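A single chain, nothing else alongside it, follows as structure tokens in the form predicted alone.
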Amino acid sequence: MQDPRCELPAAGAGLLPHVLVLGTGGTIAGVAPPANTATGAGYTAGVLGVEQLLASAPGIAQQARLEFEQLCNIDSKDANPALWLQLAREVRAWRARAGTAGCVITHGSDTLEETAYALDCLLEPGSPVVLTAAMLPAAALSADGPRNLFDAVRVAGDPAAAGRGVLCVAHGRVHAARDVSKQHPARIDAFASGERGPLGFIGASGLRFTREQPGVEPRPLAGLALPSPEMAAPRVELVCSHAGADGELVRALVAASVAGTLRPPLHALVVLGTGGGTVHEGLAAALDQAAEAGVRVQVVPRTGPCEGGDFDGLNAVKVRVRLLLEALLEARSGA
């Protein structure tokens, strides 16, 4: 079978870091109708291929010896755990080759934080793995994709970025996968890292890290063999506590799971609690019933990331990613 990867030639390539760029789609690869090309209104995500994205970033071939592959071309709202596992396999295989520097993944902005954190759980903090995205489609005025991709390649090829876990690069900022989240639906600088702030910055003066992560975190999932693509991901659902939450949705999920009509069955619930993690009394009763039925229940604040404990710094969607991966890899071990 022919290798789907291609290389972008560059002058003096032997002196440049060897970087793999994996395309998955997203707004960065989006195209708007002809009448809206300048503004990007009404665009369709995941249209252009990764080779076209690289061609749109002038000078990028002088930053690294680039190898690229299109894994998929989707709107990231449609991403799933199978994509996380496919990306993890690709990165592990890439790292095993001699002379490779780092990897860039072009991704949609909507679920970038979920994919980034999933990979951070599944990969050792070795050579750089950098996700990037865009808020404007490719042909829009002042499109941010070309610059973000250019910066991501620079970070992936820089030895200073190694050993820091999975990174996200956008708008000149370098974020840790554990911290980053999309904070605005349309603003160009939509990504932030909460109170911790970005790890560093990338600009005309190069890459500059301004803080370290709070310590080298153990990654118990990183050394495990990955499940087969055919293995179904466990069901981990998000529910929210709010005024009037009576728990009937949770009871319905548990009943369907016990009856065998919900496939895969319910493994865990991540509950977005009010305040610091309080839960309406009606919902609390239903969650107790779920726990008695063997469903794992994890309450997190809906106001921001968790503080302390195993999920310190993680928001609700990342807690869900973690529980899902732990269950998936546990199921793989027992299969």
Ligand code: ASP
Contents of the next structure:
Amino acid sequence: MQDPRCELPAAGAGLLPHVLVLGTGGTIAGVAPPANTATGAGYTAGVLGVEQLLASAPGIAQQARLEFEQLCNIDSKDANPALWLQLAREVRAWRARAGTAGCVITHGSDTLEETAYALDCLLEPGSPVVLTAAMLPAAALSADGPRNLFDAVRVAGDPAAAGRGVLCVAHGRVHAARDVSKQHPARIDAFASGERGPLGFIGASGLRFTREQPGVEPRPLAGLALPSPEMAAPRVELVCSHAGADGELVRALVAASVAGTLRPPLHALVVLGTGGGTVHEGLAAALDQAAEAGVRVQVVPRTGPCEGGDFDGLNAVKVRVRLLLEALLEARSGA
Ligand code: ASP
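The form predicted in complex with aspartic acid (ASP) is what I need now, so please give it after the form predicted alone.
Below, the chain from earlier opens the complete complex, with every other chain and molecule after it.
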């Protein structure tokens, strides 16, 4: 079989950091209908190959010796845990090779925070792993993809970015996977890191970190063997407490799970609670029944990230990622 990985030649390549760029799709690889090229309206995500993205970023080949591979080309709304596992496997293999510096992953913005946090759980802090995205498709006026990719390659090749966990680079900011989330559906500066703010900045004057990442704690999942991406992920669903939340949805899920008609069965529920994590009395009664049936129930605030405890700083979708990965890797190791 032909090796799908290709290399981009660069002048003085021997002196440059060796960076792997993995393409997965997203708006950064998006193409609009010809009549809308300038605005990008009505574009389709995940069309251009990663080689074309690199070719559209002038000077990028002078930043690093680039190797690249197209893992998939999707709209990230359709991402799944199999992709997280595939990416984690690629990065672990890349890191095991001598002389490699870092890794960039081009990704859709919609679920970037889920993939970034999944990788943060599955990888030792080690050499830089940087996700990047774009809010405008590749050929739109002022497209942000080429600059974001250029910046991401610079960060991935910089030893100062090592040991900080998985990073996200967009709009001149460097975010920690744990903190970052997409905050706006269309603005170029769609990503933010809540009250903690970004870890640093990348721009004309280079890479500058302005704070340490408090979340670089031991990662119990990072040392475990990865299951094959084909292994069915445990079912972890999100439900929301709101006015009139009577819990019938949860009762139906649990009943189907117990009856064996829901496959895979329900492993856990992440519940977006009101305020700091309160739950409507109707839903609370259903959650008690779910817990009695062996379903793990984790309530998180719907007003923002968790504060304190095991999930400190994580929003609801990231708590879901963590519960899913913990269950998947436990099932894999037979614990
Ligand atoms: N729907 C796109 C995606 O997540 C949005 C983007 O990349 O900005 O793939």
